[in-house]
Amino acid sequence: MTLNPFRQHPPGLATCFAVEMWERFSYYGMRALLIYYLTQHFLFSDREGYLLYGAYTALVYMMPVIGGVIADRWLGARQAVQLGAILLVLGHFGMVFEGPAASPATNGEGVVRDALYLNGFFLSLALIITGVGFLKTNISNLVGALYPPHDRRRDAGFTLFYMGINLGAALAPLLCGWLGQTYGWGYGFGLAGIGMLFGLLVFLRGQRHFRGLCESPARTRRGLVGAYLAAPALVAVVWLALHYQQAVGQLLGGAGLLAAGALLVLAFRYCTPDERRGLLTCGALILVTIVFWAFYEQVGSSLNLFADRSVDRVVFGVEIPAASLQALPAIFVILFAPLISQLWLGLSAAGREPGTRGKFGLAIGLLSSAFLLLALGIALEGGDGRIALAWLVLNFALLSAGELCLSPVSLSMVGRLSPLRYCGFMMGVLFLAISAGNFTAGLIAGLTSQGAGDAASIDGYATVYLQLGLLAAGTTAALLLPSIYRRLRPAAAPAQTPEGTP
C-alpha cells in the first residue's frame, strides 16, 4: 500500500491537480477580499461593489464558453491552459499595486477615486477573467485525455482532481483573507498572485506529459498567431465590461435567448421524440440552476460583509477575520462529499435514489433552511446588533450540503439526458446559467442596502434571507410536490367491461 495517491494513474494527473489547486487558490484568496476592496478601499456603495462583484463572477463563468471554443478551434487544451496561467498570474500581480485610497468628495457629494489606479484595478480583474476562461474547461478537457475511453481509473482521477479544486479553495481565504485584513491589500492579493506563480511553473515542468492530448485538428502557426492575439482583445472587451455593469446582465439575457431558441430548433427540428424530452428536460432544469446559484452566491459578496459587521466573530479570545470565513464552504464540500456519495450509493441500492428533479428539490431545500434558519438567528441575536457565529457556519454548512446535491449532479445531468452530439452545447448552456445565477446574486445582495449609498442594517439582512429561505421552499415545492402525488395518488382501478365480454 502506498501513501502516494497518484502512483496508480498518469504522470499528467498530478500536474494537473497541483495546476487546479493553485488556480483555484488564487482565485478564491482574492474573491475573499474583493467586496471589502470594493466597499472599503475604492469605498463603493454597498449597492454598486455588490453589482460590480456580480458582474465579475458571472463573466468568470461566460468566459470558459469562449475559451473552450478557442482552444477547440486554434489553441488546443495544453496551449490555452498555459495562456490562461499567464493571463491571471498578471491579473493577480496587477492588483497588488492598490494605489491610494478613496476618499469623500470635499462637498459632501460623491466619492473622489484616483482614475488610473481603478482603471488599472479593472484591467487586473479583466486578466483574471480572461486567464480563467482559456484555463478552466481546458484543464479539465486534459485530465480526461489522459485516460483511454474505458480505464476504470477515470472516475477516481476526476475524484483526485476535484479534491484539489476544494483544497485550494479551502486554503485560501484562510491565508489570502487574514493577510488582507490584517496586513493590507496587497498582501493578500500577492500571496494570491504567488500562489497562481506556483501553478503556471507547476504546468510548464510537466507540460510534457500533455503534448499530442486534445490538440485542434484545425491548428496552424496563423491560427496560434491569431488566438494570442484574440487574447488582449477579449481582456479589452472584458474591461469595457466591468465599466458597464448593467450591459452584463443585458448581454446575458440576449444570450439566453439565443440559447434558448436553439435549443428548442435543435428539439424539434433535429432530435427523435426521445432525445426531444431529454433535452427539454435537461433545459428546464438548467433553469432552475440559476435559482440556486444566485441565492447561494451571496456567500461572497453579502454574506461576507453580513459576517464583517453583524456577526461575533471571537472564538477563545480571538477575532477570526470575516474574509477566512469563506473557508468554510469549501472545508464543508471536503467533509460531506464522502457522505453524500455514500447517500445516493445507499439510495440506489435500496431502489430509492431520487431523480434528477428530486436531488435539485433537496439542493434548494438546504438552501431554504440555509437561509431561514440565518434569519431565525438574527431574530434571536441579544440585541448588541451581532449574531453568534454558529448561525453563519450553519448557514454555510447547509449551502455546501446543497451544492453538493445540486452542482456534479448537474454536470452529470447534461451528459445523461442531452444527445451526444450536443453534449457540448447544453454544457455552455449549463455556464451560460450559472454565469446569469451569479450576475442575479449581485442584485439580490443589492437588496439588503437601504439606499444607494447605505451600508445594510442588521435588519435589511434579515428581510432579505427570510424573503430568500421563503421564496426557495416554494421552489422546493415545485420541485418535489408533482413527485410526491404521483407516489401517493392511489393506483387506478381496473377498466370495467360490459358483462358477458371476454
Ligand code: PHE
Second form
Amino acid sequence: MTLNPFRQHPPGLATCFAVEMWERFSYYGMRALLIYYLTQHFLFSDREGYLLYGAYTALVYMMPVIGGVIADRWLGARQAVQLGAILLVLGHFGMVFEGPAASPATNGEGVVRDALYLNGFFLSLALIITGVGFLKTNISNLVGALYPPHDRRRDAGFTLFYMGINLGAALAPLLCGWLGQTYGWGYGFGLAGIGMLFGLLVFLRGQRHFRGLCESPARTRRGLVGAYLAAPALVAVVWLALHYQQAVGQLLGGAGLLAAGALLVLAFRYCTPDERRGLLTCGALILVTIVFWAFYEQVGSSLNLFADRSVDRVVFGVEIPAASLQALPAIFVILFAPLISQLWLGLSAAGREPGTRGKFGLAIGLLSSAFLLLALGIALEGGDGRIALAWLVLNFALLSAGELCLSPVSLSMVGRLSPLRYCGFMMGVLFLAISAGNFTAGLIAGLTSQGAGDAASIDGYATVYLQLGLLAAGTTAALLLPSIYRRLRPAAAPAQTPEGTP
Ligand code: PHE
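Switching forms now, from the form predicted on its own to the form predicted in complex with ligand PHE, please provide the structure.
Next comes the full complex, this chain leading.
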C-alpha cells in the first residue's frame, strides 16, 4: 500500500499537477498583492484601481479562448504550455522592477507616476495575461489526453489536478502576500516569479510524457514559427488594451453579442431539435455564471482592501497581513471539495441530485448568504471601524462553497449539454462569460467608494454588500422557484425532468 496518489495514474499527471500548481501559485500570489500595488504604489484611486484590476482579470480569462485556438490549429498543447510558461516567467519577474512610488502632484491635482515603470508594469501584466492564455486551458487538455476516453481513473485525475490548482492558490497568498506587504512589493512578486520558474522547469523535465498528445494535425514548421511570432503581437495588443480599460468592457460586449449570435445560428440552423434544446440551455446557464463571477470576484478586489481597512486581523497578538487572507478561499475549496462531492453522491443515491440549474441556484444562494452576513457583521460593528475576522472568514467560506457548486459543474456542463462538434466553441463562450464576470466585478467593486477619488468607508462597503446579497437572493429565487413549483404540484403532473438536464 502506498500513499502516493499519483501511482495509479499516467506519469504525466504528476507533471501537470506540479506545473499548474506553480502557475496558480504565481498567479494568485501576484493577484493577492495587485490591488494594493495599484492603490498604494501607483496611487490609483480605489475606483481606478478596481477598473484596471477588472480589466486585467477579464483579459486573463479572455485570452485562453485565443490560446486554445492557436494551440488546436498550429501549436499543439505541449508547445503552447511551454510558450505560456516562458511568457509567465518573464511577466512575473518583470513585476519585480517597481521603480519610484507615485506621489501626489505638487499643485495638488492628480498624481505623478514614472511613465517608464508604469508602462513596464503594463508590459508585465500583458505577458502574464498572454502566458495564462497559452497555458491554462492547454494544460487541462493534456490532463484529459493522458487517459483513454472511458478510463475510469479520469475523474480522479481531474480531482487531483484541481487540488493542485488550489494548493498553489492557497500557499501563494500566504507567502507572497506576507512578503509583499511586510518587506516590499518586489519580494512578493519575485517569489511568484520563482514559483513560475519552478513550473517551467518541471514542465521541461516532464514533457516527454506528452509527446504525440493533443498535437495539431496541421502542425508545420511555418505554423509553429507563426504561432511563436503571434505571441509577442498578442502581448502588444493586450498591453495597449490595458491602457484603455473601458474598451475592454466594450470588447467583451461585442464578443458576447457575436458569440450569442453564433450560438443562435448554430442552434437553429445546424442542430436537431434535441441538440438545440441542449445548446440553448447551455447558453442560458452560461449567462448565469456571469452573475456568479461578478459577485464572487469581489474577493481579490473590494474584499481584499476591505480586509486591510476594516477587519481586525490580530490573532494571538500577531497581525495577519490582509493579502495573506486571500489564501482562505482556496483552503476552503480544498476542505469542502470532498464534502460537496459526497453530498452529490448521497443525493443522487436518493434520486434527488439537483440538475445544473439547481446547483447554480444553490451556488448563488450561498453567495447571497455570504454577502448578507457580511453586511450584518458591518452593521453590528462596535464603533472602532473594524469588524471581527470571523465575519470575513465566514464570508470566504460561503463564497468557496458556492464556487464548488458552480465552477466545476459549469465546466462539465459544456460537454454534457452541447453537441460534441461545438464543445470547443462553447468552452470559449464559457471563458468569455468568466471574463465578463471578472470585468463586471471590477465595476461593482468601484461602487464601494463614493467619489472617484475616495477610499471606501465601511458604510460604502456595507451598502454594496447588502445590495449584492439581495440581488443574489433574487437570482437564486428565479433559478430555484420553477423546480420548487414543479415539486409542489399535485402528483397528477409528474416531474418530467429527464436525468442530467437542468
Ligand atoms: N480557482 C479557479 C482557477 O484558478 C478559478 C477558475 C475556475 C478559473 C474556472 C477558470 C475557470 O483555476
